[in-house]
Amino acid sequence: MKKVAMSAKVPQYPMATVLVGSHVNGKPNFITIAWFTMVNFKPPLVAVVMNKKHYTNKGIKENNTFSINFPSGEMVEATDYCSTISGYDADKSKLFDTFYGTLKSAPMIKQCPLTLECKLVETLTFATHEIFIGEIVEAFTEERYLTHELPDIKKMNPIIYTAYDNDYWQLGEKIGRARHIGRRIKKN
C-alpha cells in the first residue's frame, strides 16, 4: 500500500486533553492544553507546552507549581471555553470547584477523575513556546473511578483532542493487553 505524504505544521495523532491549572493574582486558572506527556518514570516527571502567552504560565512562574487535571466527556463543555477565553480576559476561578494539596499553590477541579500536583523542576523557552516540567507529588481521584485500585480509563471517559479536524473524541473499547498481546507473535 502506498504512503501519503502530509503536512508536518498539525500533529496528526490524537492526544489526551488536560486542564493545567495554576494560582494567578490570587486565584485559580486554568487552561485547555493537548500538548502533554509523560517525561520520566522515577522521579515521576510530566511536561505540558504552552505559548509562552499565555495567563497560566504567570501562575507556574510565580508558584514553582502546577496542576494536570483530566477532565471527563462529560465536561467537554467547560473544558472547552478554557481553551477559548485567557485568564487575561476573564476569571475562571469560579468555573470549578477546586482544592489543593499538599504544595498549597496548585489548584485541582474535584469534577475532575483524574488530577496531578506537579512541582516545576524546570522550564525550556522555544521561540513561542516554554515547555513546564513538573515532578508528580501526589496524585488524587476518587473511588468510583478505580477498578481492582487502579484508575480506571473507561470509567474516567477522557477527552481526546486531533488537531487536524480540530475535534473531540472518547475512548473506544480495548484491544489488548499492552506487553503482553505481542507475545503472541513470538510463539508462532
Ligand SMILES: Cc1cc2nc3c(=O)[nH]c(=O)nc-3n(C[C@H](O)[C@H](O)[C@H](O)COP(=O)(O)O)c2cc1C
Contents of the next structure:
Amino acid sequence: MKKVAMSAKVPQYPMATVLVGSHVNGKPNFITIAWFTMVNFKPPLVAVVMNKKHYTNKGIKENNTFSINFPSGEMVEATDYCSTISGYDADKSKLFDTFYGTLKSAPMIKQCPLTLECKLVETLTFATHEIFIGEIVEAFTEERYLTHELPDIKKMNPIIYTAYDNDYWQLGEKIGRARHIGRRIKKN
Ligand SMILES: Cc1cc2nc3c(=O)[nH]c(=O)nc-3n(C[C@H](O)[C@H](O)[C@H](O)COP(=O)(O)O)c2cc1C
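Next block, the form predicted in complex with the ligand, ref. the form predicted on its own:
Full complex below, order starting with the chain above.
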C-alpha cells in the first residue's frame, strides 16, 4: 500500500486527557493537558509538558508541587473549559471540589476517579515548552472505581483526545490481554 506523507507536525496519536493542578498565589488552578507520560518506575516519576506561557506553571514553580487528575467522560465540559481560558484571565479555583494530601499545595479534584499528588524533582526547558518531572507521592481513587482492588477503566471512563481533528472520545472494547495475546504467534 502506498504511504502518504503527513508532514512532521500532524500525527499526534490519541492521548489521554488530564487536568494538571497547582496552587498559584494560594489558589488552585487547573490546566487541560494531553502531553504527559510515566518516565520511571522506582521512584515513580511522571512528566507533564506545558507551554511556558501557562498560568499553572507559575504555581508549580512557586511550590514545587502539582497534581495530575484523570477526569471521567461525564466531566468533559469542565475539562474542556480549563483549556479555553487561562488562570491569568479567569478564576478556575471554584470549578471543582478540591482536596489535599501530605504536600498541602497540590490541589486534587474530588470528582476525578484518579488523582496523583506529585513533588517536582526536575524541570527541563525547551524553546516553547517546559517539562515538569514529578515524583508521585500518593495516588487517590474511590472503591467504586475498582474491581478486585484494581482500577477499572470502564468505571473510570477516561477522556481520550485526538489533536488532528480536535475531538474527545471514550474508550471502546478490550481487544486482548497484554503480554499474552501476542504469544499466539509461534516462533518458527
Ligand atoms: C485537549 C487539550 C489538550 C491540551 N494539552 C496541552 C498540553 O499538553 N500542554 C500545554 O501546554 N497545553 C495544552 N493545552 C492548552 C491548555 O489547556 C490551555 O492553554 C489552558 O488554557 C492553559 O491554562 P492556564 O494558563 O490556566 O495554565 C491543551 C488543550 C486542549 C483542548
